[in-house]
Structures are given as C-alpha cells and as structure tokens.
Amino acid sequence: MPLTSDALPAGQPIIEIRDLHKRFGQQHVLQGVSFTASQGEVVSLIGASGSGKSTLLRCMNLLEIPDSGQIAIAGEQIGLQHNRKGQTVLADLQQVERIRNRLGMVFQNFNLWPHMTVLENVIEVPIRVQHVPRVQAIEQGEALLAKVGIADKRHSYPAFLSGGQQQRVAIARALATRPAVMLFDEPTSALDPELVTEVLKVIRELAEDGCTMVLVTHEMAFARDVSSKVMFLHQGRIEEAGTPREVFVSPSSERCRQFINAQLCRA
C-alpha cells in the first residue's frame, strides 16, 4: 500500500522539508521549519493551537503554497517560482497532481461526499483520477473498508454513520490512492471522547504496518506510544525534536515541558 523502500535510493528520506516559511498577511506562521522523515517513520507534530502544525501539513500537500523553502516528497522536489507580483506560485501544475497522489490526507472534519455511499467515497479518486478499473477499485476499496473495520457499512451514506465511522471511511479513502505518506490533521479532534479510541486503533495499526505518517495531534499518550519522532512547534518554529522519550521525558525546552505536562494532566 505505501511506497516501497525500493522506490527510493538507499538512505534518501521520503519527506524532506528545508527552511519552510509561510505568512498570512503580517502573521509569520512558519519561520524556517526543517525536518526529514524516512520510510516507515511516524512523525507527530505537537504544540499549542496556532503554532503552525496544520499549516505545515497543508504546505506539504500544497493546499497552501509556502513563501519560501523546499519540499521534497518521495525524492521529488516541488517546484516553486515567483509571479510578476512577487508571489510564490507552483511551477508545474502536473507535478501537483503527482505529489498529491503520493500523499493521503485525513482532515479533522471527515470531508466525505454526502451524496455518495461509503464505498463510492473510497473508490471515486482511484477511478476518476488514477484511472483504476472499476472492478479493481471496488475490490481494493472493500479490502480497505475491512481493514478499518467498517466493511458492513459500505452501502451506507455518511449521514447515517457516527463520527468515528466517518473518520474511518476518510482514512480508507486516503489509503485508496496508495500514498507514499499519510498526513493526519488532528483526526480525533471533532469526535466525541468515546469514539476517539476506534480511530486511534486504526492509525496505530497503520503505524505497525510500516505506513509513513505525519500526524498533528493533541493525544499525547498516543503520540508517545506510536511515534518514531516527535516535534514540538512553538510560534512557527520547531523548538524541540527527538524520540518520544527525549521529548516527553527529558525535553530541553521549558515551553515544551510545560505544554506536555498541561496536556497530560487533562487526559
């Protein structure tokens, strides 16, 4: 399902972010963010609201265009250039489609198509964008719905599902494009507490399967358990980064320590 390691030169990261900057008007949301992730790593982004976590994800899949810096996904660097107004724009729109096909994105609020059944939501992009034969797309879609534990709802419409079920459909839909990297933007924040566990269980299983992931989350215990790398963002910068043990047990940043303690106390 994810990109195999054979598709990349030995030792080359599957994600490379270098000196990324993003402004919204006078607000400098990302201020020189850099990190790499290797095949099969799970990178969790933590930090207070407004620290730049979601903006970083949206820049990675080109929902937002960074003002400067470099992004490479699966060895391909995203081309950026300046227009006549000095604004940063994408240099190659065909490249955008390639990059987005390599990235599966799961949002906070599911974003399912309400007029389509669960199965139709999952198979739409493989058929329409990737030109997968319908019979093959249905077979793969049903397998993915089984994987996320919701195969019995394949003919239901999103309005008849719980929030946790809808989010599991959204995960299956993102996986249906066979992405190299999965991006999760606070996938449990819109869920009632009793539904959080079922979604986190699916994400944990993906991590155990070797899926490369970048995860924005406020679920500190989950991030500590499943992550290969944790990054604490503060005011648009990576203030702390390391293994879960380094970040959660012995952070060098006092702001990071305070944030983690406050989050764990609420849990």
Second form
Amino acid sequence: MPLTSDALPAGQPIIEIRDLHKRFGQQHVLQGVSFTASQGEVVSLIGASGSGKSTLLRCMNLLEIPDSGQIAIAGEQIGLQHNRKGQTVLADLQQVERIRNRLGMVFQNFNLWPHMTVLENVIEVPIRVQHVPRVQAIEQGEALLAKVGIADKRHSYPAFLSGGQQQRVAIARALATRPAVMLFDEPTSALDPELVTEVLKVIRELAEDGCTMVLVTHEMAFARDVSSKVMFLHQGRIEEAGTPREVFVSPSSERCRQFINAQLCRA
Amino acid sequence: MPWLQQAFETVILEWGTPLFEGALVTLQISLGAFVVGLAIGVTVAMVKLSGPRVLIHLADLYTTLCRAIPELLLILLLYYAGGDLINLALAQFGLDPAPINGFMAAVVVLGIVQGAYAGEIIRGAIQAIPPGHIEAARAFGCPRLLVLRRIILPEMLPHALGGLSNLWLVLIKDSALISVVGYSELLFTAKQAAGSSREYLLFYLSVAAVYLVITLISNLLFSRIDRRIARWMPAH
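Hand over the structure of the form predicted in complex with its partner chain; the form predicted on its own is what we had up.
Expanding to the full complex; the earlier chain stays at the top.
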C-alpha cells in the first residue's frame, strides 16, 4: 500500500508559496516568505520560537489565513479574497476543505479525539470524509497502526496512552487519509525526553519510504539526518535555505550559524 | 387495613387509567420539550460562539428574556398571545382561526424556555473542549456540520451532562405548569381526581410519588451515561 497518494510524479512541486505575509495584531510574523516542497522531499523548518515557522506551516493548510501572498497545493491555487473590513478570508471553503483533506497534519499536542478509540480516530476521516468502505478503512487503519507499532492498543482510548503512543496514533491518523504531504508541527516538543525517540523513529521511517513531508522541529540532529532541504527562519523571513549540509556545515548567515551551534551544543 | 384497601381502590381502580395517561402525557411533553430545548440550545450556543454579530445580539436577547420572565407567565404569554398571533396571520390569508393543539403548544412553549438555559450550558461545555481537537478535524478537511456532529457534540457532553440532567429534572416538574392552560397532564388529572373524590391528601401524595419515581429513573439513566463517558474520560 503506498503511504501517500501517488498521483504526482517525483520532483513535481506540491506546495508552492509566494511572498506570504501574516500579521497578528502589531506583530508581523511572516514578512514575505516563499517556499516550495516537491514530491518526495523532506523539508525541515528550523528557527527560534517566534520566528514564524509554525505559522508558515499552518498557512499551508489554511489553519491560518495569510494577509497576502499566494499558496498553491498540487498546482491548485487557493482562492483568497478581502471582506468589507479589509481582512483576508477564504474565497471558497469547499475548495479549502478538499485541499486540507490531501494534507496530513500532525500537531504538537497530538489532538486525538478523546471520545474515540485509537482505531476510531484513524478511520474517522477516511470513512466520513473520503467515503472509504468501513471494512477497507479498518483494514488500512490496522495496517498503519501496526506500522507505527501500536496495533495492540487499537481499542484503547487516547487518555490511557503515553504521549509518545498518542503521537504515533496521530501520525497513523494523518497517514490514513493518504495525504499528498505530511505536515508536522513540532511533533516531539510536548513529549517527555525518553518518548521522543520512538516518535522520531516513525518519522524517519516515513522519510525513508519517500513520503513527502514538511517538518517544524527543534530536533537539529534529526533535521540534519532526514531532511532533503532545510530552511532557517528568522523574524518572519527565510534567512538560510539549502541542503542539510549547506545549512548545518557552511551556512552563509551568521545568525543561522549561531542558532545551529547553540542548538547542537544544547543537545 | 381497610383504609389502605379503600385508598387502593380509589387511586388505582377508579383513577388508575387517567392518572397513568396523565403521567404519560407529562413524560411526552417533557421529552418533546427537552428535544426542542436541546436543538434550540445547540443552535444558540453555536451562534453565540461563532455567529455573525446581529445573530449574537438576538441570541443574547432571547436568553435574557426567557431567563428573566417567570415561566408561568411565559407559558400564558406564549400560549394565548402566540395563539392570537397565529390566528391573526391566518386571518391575513383569509383563513379561519385554528384551534391550538395543546400538546404541541406545551412542547413548543416549554422547549423555548428550556432552550435559553440549555444554550448557556452547552456554550460553556463547548468552550471546555480543547480548541486543538476541533482544529484537528478542520485540518483534515471535515465539513463544519460533521465537526459539530462527530467532535463537538460528543466531546462537550461530559461538561454539559450535569447541567442538562438538572434541566431535565426541573423540566419534568415545570411541565405541570402547562395545566394552567387546561391541558391534562399528571398534576391536572390529580387535581380533577382530588376534586371529584374529595381525597386531596391521597391524590396529591400519590402524584408526588409518581414524580419521585420518574426522577429516580431519570437519575439512573443519567448515571449510565456518566459511566459510559468515564470509559474515555477517566476520573471526570
């Protein structure tokens, strides 16, 4: 079973972002960011907290609506328009829902649905939104839970799982929708240190399988090892971008060098 | 004990059927009004949490009015004024005035009062849901109604259950207020029975017992729901 939808040839851009701006009140969080992720790429967004990397990720599936700029997913431009008060709003909610359905999001705080069992969490979107037959959804769901090493807990409720287990379920839930891209928003930041490894292992396996991913992370060593492209954000701008080697070994920006040294020393 | 036998004969044999029917009507009115109240409550809660400003003001006005005016007065107002209004509307279209269906009127009037309270309970309960859970559903492209039905409503239930069960118990007793417009539910039937047999104490105590039994059964049902919720929300 292919993990992600296979409609796009390798190298085809899946996420294309041009000149994105986002303000929260007085704060100018994104100041003209452009970004591309292509089929099969693993792109890591790194930077200090407040640099705008999570906001950038959340703009990709329109959980945040940018003030200006263009976003295209799998070649489809997302319609944005201005309302009477001058705010940017979605032009077509149904288009956005369709596109969101092709992006698998994994959150810092897992955000599993607590009233559903592990398996129910995983099959919810395939059955209710994608109209996959129940038997088939369960079959796929159980295979994914086995892949993230948590098949034995499939009838447990999330409250009875550890953070690491919950995050692995959340990854399976996102994979179950057969997304074109997986979006990870600091997937290990809310975990106890001893639980980080099991989650990173799962993400690493996905990267090795050729799953397209965008990853916001503070795990520098992990970003260096799994990424095909790394972007360093600073004060709402992309300050440095390139292969892990370029960014981690010979960054051209002094700030990027300082940030990486500080982070790697800490770890 | 001859007095006990006499009491049994008067309450059960003579008045058993009407009283049972009255209790059934009380339950039907309460259930109907509860469902209407929940539907209004969910709508009001959603409007207050994420509706356009005009609707929010309207919802505020509704909850304020319905919680400020005594329920008995509201029932009289909505029953008689509502009836006049309907007939006025019918006259506009050249139609004959229609008699008001007492049962429907009771359900609608009590439901409107219930909705005001339920709306506030449900609004608070929805606010207790971690926003990330709703955001996760949106991030997967779930349409709004699906998010409401599959995530918001089941997840707010543990936070709303205490308030809603209170509301239900109050409603069962409030349904007795409907007797002022001459609709024969449990209390109205008991009043008739007491009046015609002159056994006031006997009949009023008997219906008090019936209300008590309904309440006890309700408590049982609510604690079952509570136990079900505890399966996914430990130590709630």
